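Okay, so here's just one chain, in structure tokens, the form predicted alone.
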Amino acid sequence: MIYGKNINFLRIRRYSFAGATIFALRIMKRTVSIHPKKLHSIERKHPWIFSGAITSKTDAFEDGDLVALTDSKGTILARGHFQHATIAVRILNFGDKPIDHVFFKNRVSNAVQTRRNSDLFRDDNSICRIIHGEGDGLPGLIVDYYAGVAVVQCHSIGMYRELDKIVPALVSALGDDLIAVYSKSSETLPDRSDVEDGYLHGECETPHIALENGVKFNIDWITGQKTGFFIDQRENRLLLAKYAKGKKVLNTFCYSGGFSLLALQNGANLVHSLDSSKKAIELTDANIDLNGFTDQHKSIVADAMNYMKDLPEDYDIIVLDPPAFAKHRNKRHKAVQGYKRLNAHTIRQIKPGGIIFTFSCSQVVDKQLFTNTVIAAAIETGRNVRILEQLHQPMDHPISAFHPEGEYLKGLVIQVD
């Protein structure tokens, strides 16, 4: 058995192994009828079906059941995972095709090969995302890779119930590049008492050292945020490095110091890393020590919004990379006001000619709204601002052409005269 000695505690029980065939046959009988006026969503290949589009009864369904979507004539249009929620079905495949081990093997293999083709598996880079939900045709599934360790986070119970197919697919696709597979879904599926974290294949001690563009990072998927690291800023950190030579940099919301380290590696004179979390600063300091940049670095524990109101020092470059200010549409206005205040404080405080890297990872704040918000902040300050670069998530966080909601990270490089 490839999963190793710890597979039992994941409680996959009736979802796999001895009962797999019987359970699969029961699932295949699950059908969901879609209202004729809602079929356009499937025709456009959008991977979500909302509960209001379903006309058949689903009371007997369990979260995570594999269901077939049909029109009023009973024709199977797609298959996906059901959940008693606003997003009732996450579509895995359009048409009448089985969702089995072959399906997962092909999808995972395709995703991994795409990363290999983009040269993300290199001697100086061993960190990347290898599965990005809808962007890789596997909604509800995130897999991040850290120097041989694949960390799995399921955002739907359906994907959690497919782990017996996902793990061998990862083993097959990664081959000798795989040391271990770790499941970390308890925080993304908090309402499920049967979801536990642990190794599904192999084991690896943490913190585990991995490389991003030549910089060493301590990765701890067990106690760290998300899967242990924020991979989506890799290319933007590399861009900052091009601006940083000879400069004094302030990296706010620093978490584990990614922007700080890339700036230091590429010749920044001095970098200050700021975060309200003492634990985050400890992570940053450990990574600074790991790379030998202690003399050029200072850590600050403080609330960034308050700190930016009256900076005690001048900086050439300031990075604003806050956590999501809004995760739901009804919080969007409040989030926009937060982004405006943060950027206005920073634009007022930065020295003439200074550069600001400013970001939003709030999916409900699209790139045009974010840009308009930064412009509004600039108008409020009365200073002249130029947009030098427009930033986004990297290729290992792909966006399905049929699922624009997958575009969540946006950013600007601005210069303040």
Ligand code: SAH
Contents of the next structure:
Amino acid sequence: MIYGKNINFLRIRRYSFAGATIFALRIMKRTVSIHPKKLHSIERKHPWIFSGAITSKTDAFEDGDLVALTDSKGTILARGHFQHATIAVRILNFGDKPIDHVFFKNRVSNAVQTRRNSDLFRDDNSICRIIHGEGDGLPGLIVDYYAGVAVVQCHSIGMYRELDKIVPALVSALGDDLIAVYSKSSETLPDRSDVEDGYLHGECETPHIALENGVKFNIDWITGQKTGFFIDQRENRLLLAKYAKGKKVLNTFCYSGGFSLLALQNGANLVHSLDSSKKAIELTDANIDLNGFTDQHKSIVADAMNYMKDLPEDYDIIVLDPPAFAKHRNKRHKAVQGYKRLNAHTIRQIKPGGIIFTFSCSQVVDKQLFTNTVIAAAIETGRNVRILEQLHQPMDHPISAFHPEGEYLKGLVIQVD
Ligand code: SAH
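Okay, that's the form predicted alone, but what's the structure of the form predicted together with the ligand?
The complete assembly is shown below, putting the previous chain first.
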């Protein structure tokens, strides 16, 4: 049996014949009628329906119900997961098509094949994101892959309830490349007492070693942040590696040391890694030891903003990769001020010719706003700044053309003369 002893995680219900009939009738009745003026969103294949677009009563629905979306004549236009929230429905498929095992098998295998086409499953690279929510046509679902282990994070209870279809789809798409599937949704669905974490297929000890572009990382999906690693910086770390040969690098907000390790792998002289979390620094130290770079590395537990205000040493390259300063639109202004302050301190302090890799992963601060903020910081310091490179999220974090909200990671490489 695929799920072994963990089959209870999936809410498998048993129905009597009468029960099954009632259940079937409930499914048939689960339709949501969309206001005629809001149909354009479905026509444009945007995967979200906001609560204000719904004209029918939704009192009888439970969070996570699979619903059909109809126009006023009752024609089914799409199907998706319902929840009592601002985003009321996350659309899985357009048209009148079933959301069943075949649907999940096709979407998951398509997502895995897209990564294979981009050569992300290699002997020297065994870390990638295999499902990125809306970008892979599976809103509410994240699956990260670490050398044989798929770590699943559901952002909607509807998607969590589909795990009985998602896990076999992963087994089928990954074949011999799969050892285990671990479900970690209790932190993304904190209000649900029915959500449990655990293995849904196989098992694997943690920390588990996986490779990013030839560098070894200890990954612990059980105790680590998110699914255990920040996969989205892979290409940007590789770019840092190109600049880092013979250089002294400061990697702030380092978490498990991804940028530090890629810089050292490519011949950086010395790397300092800084994080305010002692646990993050312990992860970094373990990864530095794992790759044999202990002599060229120093760890610093400190607040990055304070450290940058009065930089005690000269660095050739500084990486600024803070957590999202704004998670909601109403925090955008404050976030922009935070990015401006952090970048201004760094631009002011770095030595002439120094290079800064600066990032924002706040979805509500778009590329243009972030660039303008860094420019404003440069103007404030009075120093001459050039933008050398413009960075973004990698191909395994795809953005649906119909869901521009999926773009969240942006960065700049700037040189301060
Ligand atoms: N650059 C990392 C990911 C950064 S995640 C990578 O490539 O893997 C953000 C990190 O910032 C977390 O590890 C968090 O502990 C740290 N952090 C949050 N606030 C901080 C602060 N004020 N000063 C320093 N580090 C901070």
